[in-house]
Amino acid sequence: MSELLDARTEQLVTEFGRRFGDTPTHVSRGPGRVNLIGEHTDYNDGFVLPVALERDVRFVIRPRADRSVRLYSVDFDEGFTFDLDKIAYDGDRLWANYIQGMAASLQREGLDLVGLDAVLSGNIPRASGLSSSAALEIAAAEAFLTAAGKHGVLAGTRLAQLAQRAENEFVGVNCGIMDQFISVLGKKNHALLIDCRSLDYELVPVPPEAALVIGNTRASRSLANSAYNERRWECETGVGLLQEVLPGIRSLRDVTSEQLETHRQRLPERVYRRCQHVVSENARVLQMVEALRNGDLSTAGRLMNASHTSLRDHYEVSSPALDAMVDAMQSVPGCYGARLTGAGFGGCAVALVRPGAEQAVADAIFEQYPKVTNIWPEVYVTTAADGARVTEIK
């Protein structure tokens, strides 16, 4: 029995049901993910390394005979319908967005769709730093494909492109391309090593003798967006300067750190800062690659604590509350290392951990983060799981 038929799934076919007077044919899945290393170096051409979350959005579906689409979120307890011929944005409707967005796209690479009618929910917390939304695109794309009878056409590089190129220009959200290539290449106990220049990409085993607890801090992030703006420009700024001494450099990603060290005069203390952080970063991921293929929890730990302190000191951008949430982890002893992961100020912290310890890590969790805040957060235990995928319902 696939692991998509279970409870969940079951609750969405009932709901389909009620909704729709049907059974739905099939069950699409997209995960979230966690980058367990790897902060601010997409968009300087660097290097990620994220997993893929057992945590989902899921698609009941059943092809229709017309253009029309008729979806039911569980979640915001409402339905939209939309023709694949007359796709509009809906200022009203942000979730629905991202599935017209991912019909777009996939129409736009002249694939022939058909309508279909879908009952939708995911269980990752929305504006955590999971990526809900390029799990929804994912699960929307795999809706679409398989309703069309044309699923596993597209290779799962081409597939994250197109839902990349959903969020950019039809939600109008400029993210990178790391949330969905997890999303639809994640593979069950590895992490993906990614080159944002090249997309490039590799499978990491990731030893057993490791878990992983995410501790959301529920904290705002109303900083985010403006901090990610000007931390872009500070990195383009720093690149900049540093080509007129480096002039075969074409972003941080080129820099080693004894360039960088060398001609740090040259760039304004807090641009030094910014490319201190992204130039280290890019090193610690490959450093964390080797130490996960070796099996060297502890040295992996090491790194994830380094990262934090760089993305707190260098980057700055943390917060009180994603200190507070990283101090907390690391107080196990079972704790190999933790982070922030995100764009940082709110949303999650990662912490690797020993099997058996992630009670006590949630417990240090629940027992020190209020203290400090004020807020309740929330915990997850996950491991390393698969990509997108669909499964027949009979």
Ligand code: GLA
Given for the second form:
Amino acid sequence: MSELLDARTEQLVTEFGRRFGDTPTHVSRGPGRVNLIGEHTDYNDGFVLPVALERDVRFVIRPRADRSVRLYSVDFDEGFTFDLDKIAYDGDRLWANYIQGMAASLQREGLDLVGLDAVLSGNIPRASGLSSSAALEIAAAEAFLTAAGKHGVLAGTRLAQLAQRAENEFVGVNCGIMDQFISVLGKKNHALLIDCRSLDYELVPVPPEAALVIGNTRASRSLANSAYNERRWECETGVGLLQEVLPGIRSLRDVTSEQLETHRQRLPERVYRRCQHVVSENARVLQMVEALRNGDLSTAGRLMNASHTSLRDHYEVSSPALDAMVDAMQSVPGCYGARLTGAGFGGCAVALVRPGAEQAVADAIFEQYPKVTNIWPEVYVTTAADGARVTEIK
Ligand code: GLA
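Based on the form predicted on its own presented above, generate the structure block for the form predicted together with the named molecule.
Complete assembly follows, chain above in first position.
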């Protein structure tokens, strides 16, 4: 498919000419995501409901005849070259590791890749809970597959798994499958209900009476990684203890709230609260899908508010900054509901709002949030966008 280039791609094409003295053949894009509901459920085999963002990471590329991959990142103003036969983690250039990890993961799948030249850049705020890393992995995957003439050979779900593997095993971040999955398979004007056990998915239309506003706390997420791993471990502990009386369960996905209450005494208090969040959050995702399908946005908003409360009080992954952001959003009459999105501890919150109320929500955030936190936030209005795409440059 070829189309007119927008200003961002034009700039990358110009930069490509400057760096490599040639014109690129393709542009590949991987979008970021915002999760509407279903937080910390993906690694518990549960349900999630993200949408892909209009913001993305882009590569303009030109295949090479050898095995060399020459990269230039506009955002880091830094180049990096590696050989497809000698992939090795680079302690100084984290961004390049996502790309190397992706190449390694595709090759391990038996795909013959070829070298390429690439200039890349993104407009997803980094380390903000909007999955700039997954977007980078997916844009890189599409770039490698396209250069090798293999675009479309992998099922979208498999591509998402390979990207998750790159992040888990090469980059060393223990994430679930949600971010990569939505970056590949997102659809304009739709959220994606993903069953993170079977990897079945279903498009859920976002009603036209709903708009999305994202508030970036711009607060540090320094604890996020270790706390994320700790939460995963607490969930596994809960499953292990519950299996003694519920031998049929494999993960928290299989536990009902009645079962959890019946066996509550078997669990340390904190583990119980973690399980309570996951079990109730899975139910909320399914209720949210029904509410969106029925155009019942008050119920959808109430479920998002309940999700935030549960993440704050039971899963304990919110922060004073995120709570202040969500309070500001919820204070506006046109806001149906709001919650933290992504792993938590900082990053972003998302609000479901009546179209026309976006500005009022933004005003409330700029008015209220800095008073509590002393931090100047950012606000993005977004609609649900398409997943990854490759376009030929003519
Ligand atoms: C991060 C991870 C996802 C998911 C969320 C929490 O974004 O990358 O896999 O676990 O946190 O819902």
